[in-house]
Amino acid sequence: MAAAGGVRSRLHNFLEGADIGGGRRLVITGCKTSLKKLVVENAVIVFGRRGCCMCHVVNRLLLGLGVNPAVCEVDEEKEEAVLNELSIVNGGGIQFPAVFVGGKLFGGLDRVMSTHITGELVPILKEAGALWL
């Protein structure tokens, strides 16, 4: 996916192989390496469809906290590996949207609603790294 002005992401350059500048390719040999690296060096990380409005809505969501969360949009092609691989890194089934905080499976939009509703998502957070404030 391009961004403004036709530059795309480190993080879908990453997931792509593509070159991220300095000559250094990153090239996933073995995907779950290379999702389980990204899940643990994000504080907060949303894996979704390209395009879904609940991705758009638990990333906005997050935004709107003061969160700058890192996005992976997967391709319909790809849905089924990545949701394979993000099983093994968790350790059991994944849906998208699926929300990491802190190297861990949080949950999708529903869980995100309700701890915002709560109160409780501001402080998980904060101690995940993620907001400071």
Given for the second form:
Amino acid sequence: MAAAGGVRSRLHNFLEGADIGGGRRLVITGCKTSLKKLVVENAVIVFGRRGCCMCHVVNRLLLGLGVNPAVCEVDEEKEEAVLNELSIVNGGGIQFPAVFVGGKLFGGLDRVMSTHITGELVPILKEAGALWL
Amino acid sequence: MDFPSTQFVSSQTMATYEPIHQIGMWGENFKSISNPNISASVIVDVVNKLENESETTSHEMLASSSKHDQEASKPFDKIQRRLAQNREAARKSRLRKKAYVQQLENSRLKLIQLEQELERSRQQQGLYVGGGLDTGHLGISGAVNSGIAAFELGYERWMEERNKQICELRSALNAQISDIELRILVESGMSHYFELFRMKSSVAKADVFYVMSGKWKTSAERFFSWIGGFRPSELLKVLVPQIDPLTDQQILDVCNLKQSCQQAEDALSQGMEKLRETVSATLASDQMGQGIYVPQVAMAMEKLEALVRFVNQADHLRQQTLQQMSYILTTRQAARGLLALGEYIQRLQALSTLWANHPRKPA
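Given the form predicted alone above, produce the structure of the same protein in the form predicted in complex with its partner chain.
To see the whole picture, the full complex is given below, headed by that same chain.
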């Protein structure tokens, strides 16, 4: 029933407390953090509201595929600022949860689900270096 | 006029003198009045006022003055009784206050609920179906009910249409019609399912719990329900044996599709579990034992809004799965698949009817 890495995520949960569904948690520390840098440095990064269940779904799915996504939980106060900055990085509108693959905006939960069903998601992840199998 | 009890008790022996004693106090207040003629009538007025204002105490004064004549004993009992009565009165007052506050909180909660329903009913305008609906007792929540009533009516029509399509598919496959004609049937069958997902999305906005409960479906269908509908991977397990023979490539594609469905379903299920934990934690946060603490309930309600997104995502998954199957399969295979799906659900419905009607052993 548990996704790949089940034991690891249980330990992760125990240590971290709040469950973000797996992945590496990143913390935005004020305006100094360059979101563009985060996006470029990580093969897969998910931006979402703190405690958002949809973000949890995205993370579980990616984790189940063997991806170790970076997860950025955004507090409510910083939400607008983060959205704005990400829109500039992307050159267009952004909604949470937002998944960036290979430095570019991939989409939200809808796109992740559809591309997963059609089988397009895994090759894209492999190309971005998020998967090696 | 508040007479401190001790002072009252102490003046029992001089009950008849009490007014004069009080007048004495008042008399001091009137010292400044230099007209001696007026002061007498004022004093009389004050006596009357005193006797009128101090309702129970003057009664008690008279009563106790007569009792005083009868029983010189038990002034202590009187004190105890008075204290006990005070305690009792205070306790009752506290209980009344508590009940009143509780009632206020409940009313406030109800008000929030009504406002929510009103907001939903505004969103529901256009979905209301007239004729045949008893609107007499609907009230404010009537708009939500009418959204549900509209859905139920629509679903009934949808079922009739689907049953008709199943018959058409059956006769078409037996009659060996051309692929082009079959394609038309397949396309209309697919869009018919997509129509259902649209209807569910609408009613989910009105009442997501209605969709989640699967109340509009038969009992056996509900047994297999997952986030308000069928589980895509289970559906594939049911359909694929019906669509034989498949090419090797098709078998591979279908296996991949089944695995992808399972992974997506797991992710959604885990998200649902997280939602339950979040709502539960929100409801239970802060002090318990304070009655219905409205802020916690309102906060939990906000979190519960995510349930609508789950229903939509689950339907989106169902739609994607059906779509992908139609790409993998040939027209004829897809037609057989749709027929198999339709008949399977009809059998589930027959099972529900049979179950409802079969005689049960007495307890």
